[in-house]
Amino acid sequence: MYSIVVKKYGSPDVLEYVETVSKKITNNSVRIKVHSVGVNFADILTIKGRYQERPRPPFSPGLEVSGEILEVGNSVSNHKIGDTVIAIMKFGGYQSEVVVPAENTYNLPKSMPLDIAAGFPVTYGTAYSALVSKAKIKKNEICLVLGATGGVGVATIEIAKALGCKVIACGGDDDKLKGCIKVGANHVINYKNNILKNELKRLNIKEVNVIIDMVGGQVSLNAIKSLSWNGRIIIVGFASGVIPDIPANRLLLKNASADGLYWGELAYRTPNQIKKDFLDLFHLYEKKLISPVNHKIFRLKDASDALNYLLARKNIGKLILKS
C-alpha cells in the first residue's frame, strides 16, 4: 500500500508519497480499499500541528474517505466484504488502504459514486449536525450562513432549503457568492464590501433566527445583533482566524442562545445518531434535494498540490484524492 506521509510538522509541501506496510485488523474494524480521499482545510492544520488533533509524526492526514471493504473483523455484523462505504477518521485517510472501526463506516447508497461520496461525509455531516441536532431548524425559518462559499457552507444551504427555510448566503467573494444563489440561497450578502445590517435591512429582513457560522471574527458580532427572539447561532469555525468574545447580553436580550459544533469528535462519541443522519442525508441525495459537487480532483501522490490549491481559495466544490 501507500501513504502520504508528515514525517515533520509544516507546510503541505512536507509530505511524501511512500509505500507503507498493511496495518493489522481488529476484531471491530474493517479494511478498506480506498477509492477517494476528502481534503478539509482542518488537514492542512493537522499537518501543520495545529489542529483539535494533534497526532505525532510520523502520520498520515485525511478525515475522510471512500472505497469498498476488502476485510471485516470477527466481531463485526453490520458490514461484509465488497461493501461499499464511506468512513470517518481523526486522521489517516492519506493512504490507499486504511483500517478503521466499523462503526465509523457507513454503507453508500448505490446511486452515489465513490469519488463524490469521498467527500460528503465532513461537509455534509457537519451541516446537517448544525442545523437539525444543533439548532433544530424549523420549516420557513430564516437561516443566515457565514462562510457560505466554503464546503460546509454551501452544503448547509442546500439542506437548509431542502428543509424548507430562507436562507442568506454570506461571503467574501462575490463569484462564489453568485454559486450560492445557484445551490439554492435566497439571498447573498458579501460582508467584506458592505455592513450586514444595512444588507439586511435592503432586503427587508429585521431578524434572523438562525446562524451557521464558520467565520468568527467581526461579522460573526454583526451578525448576532440580528438575532431574533428565541435565535440559534451555532459555531462551526474560525475562518477568519479571529475568536469572538460573544456578548452575552445579546443573547439574553433576545432569549438566545450559543452553541458549539466540533463535528469530527462528535462522530466518534455517537457513531449511531451519525448513521441516522446520514441515512437522512442519502434520503435527501436521492431525492435530488442536494447535490455534492467536486471541483477537482488529484491523485493521491499529488496531495501536497491539492491542498496548496485549498490553500489559494480556488475551490468551489469539494477537491478529492484518488487513489
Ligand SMILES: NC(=O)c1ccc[n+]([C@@H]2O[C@H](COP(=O)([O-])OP(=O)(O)OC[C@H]3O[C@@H](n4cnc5c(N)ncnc54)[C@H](OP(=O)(O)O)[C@@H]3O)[C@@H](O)[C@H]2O)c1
Given for the second form:
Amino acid sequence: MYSIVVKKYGSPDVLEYVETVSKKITNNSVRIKVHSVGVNFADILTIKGRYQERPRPPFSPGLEVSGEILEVGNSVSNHKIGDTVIAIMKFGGYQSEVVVPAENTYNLPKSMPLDIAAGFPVTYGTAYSALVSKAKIKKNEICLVLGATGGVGVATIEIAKALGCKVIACGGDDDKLKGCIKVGANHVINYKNNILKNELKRLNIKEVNVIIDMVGGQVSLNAIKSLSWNGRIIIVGFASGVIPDIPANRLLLKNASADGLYWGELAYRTPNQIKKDFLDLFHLYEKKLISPVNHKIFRLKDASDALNYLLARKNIGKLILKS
Ligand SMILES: NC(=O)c1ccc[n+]([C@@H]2O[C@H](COP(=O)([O-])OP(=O)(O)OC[C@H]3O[C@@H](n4cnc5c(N)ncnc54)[C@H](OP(=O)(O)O)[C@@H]3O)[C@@H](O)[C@H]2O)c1
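Given the form predicted alone above, I would also like to look at the protein as it appears in the form predicted together with this ligand.
Okay, now the whole complex, with that chain kicking things off.
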C-alpha cells in the first residue's frame, strides 16, 4: 500500500509519497481499499501542525475516504466484505488502504459513484449539521452563506435550497460566484469589492435569518449587522485567518444567537446522529435535490499539488485524490 506522509510540519510541499505496510485490524474496525480521498482546507492546517487535531509526525493527513471493504473485525455486524462505503477519520485518509472504526464507516447508496462519495462526508455533513441541527432553518427563511464558493459553501447552498430557503451566496471572486448561481443560489455578493449591507439593500433584503460562516474576520462582523429578530449565525470556520470578536450587543438587540460547530468532533461523539444525517442527505441525493460534483481530481501521489491548488483559491467546491 501507499501513503502520503508528513515527516515534519510545514507547507503542502513537505508531503512524501511512500510505500508502507498495512495496519492490523481490530475487533471493531474495518479495512477499506481506498478509491478516492476528499481534500479539505483543514488538511493544510493539520500538515502545518495548526489544526485542532495535532498528530505527531510521521502521519498521513486526510479526513474522509470512499472505497470498498476488504476485511471486517470480529465484532463488526453492520458491514461486510465488498460493501462500498465512506469513512471519516481525524487524520490518516491520504492512503491507498485504511483501517477505521466500523461506527465511523457508512454504507453508500448504489447510485452514488465512489469519486463523488469521497468528497461528500465533511462538506455535506458539516453543511447539514450547520443548517438543520444548529440553525434549525425553516422553509422560506433567508440564508446568507459566507465562503459560499468553497466545498462547505457549495454544499450549504444546495442543502438550504433543497430545504426551501432563499440563499444569498457570498465570496470574493466574481467568476467563482457564478458557479454558486449554477448550484442554486438566488443571489450572489462579492464581499471583497462591495459593502455587504449596501449589496443586501440593492437586493431589497433588509435582514437575513441565518448566516453560515466559513470565513470569519471583518466579513462576519459586517454580516451580523444584518441578522433578523431571532436570527442565528453558525460559526464553521475562519478561512480568512481572523477569528472575529462578535459584539454581544448585536445579538441581544435581535434576540439572536451565535453557535459554533466542530463537525469532525461531533461526528466522533455522536456517530448515530451523523448516520441519521447521512441517510437524510442520501435521500436528498437520490431525489436529485442535491447534486455534488468534484471540481478537480488529482492522483494521490500529487496530493501537494491539490493542496496548493486549494491554497491558491482556484477551486469552486470539492477537490479529490484518486488512489
Ligand atoms: N467547523 C467544522 O466542523 C468545519 C468543517 C469543515 C470545514 N471547516 C472550515 O470551514 C472553512 C471552509 O472550508 P472548505 O472546505 O469549504 O474550504 P475551501 O473549499 O478551501 O473554501 C474556502 C472558502 O473560504 C473563502 N476564503 C478562502 N480564503 C479566504 C480569505 N483569506 N479571506 C476570505 N475568504 C477566504 C473562499 O472564498 P473565495 O476564494 O471565493 O473568496 C472559499 O469560499 C475552513 O476554514 C475549514 O477549516 C470547518
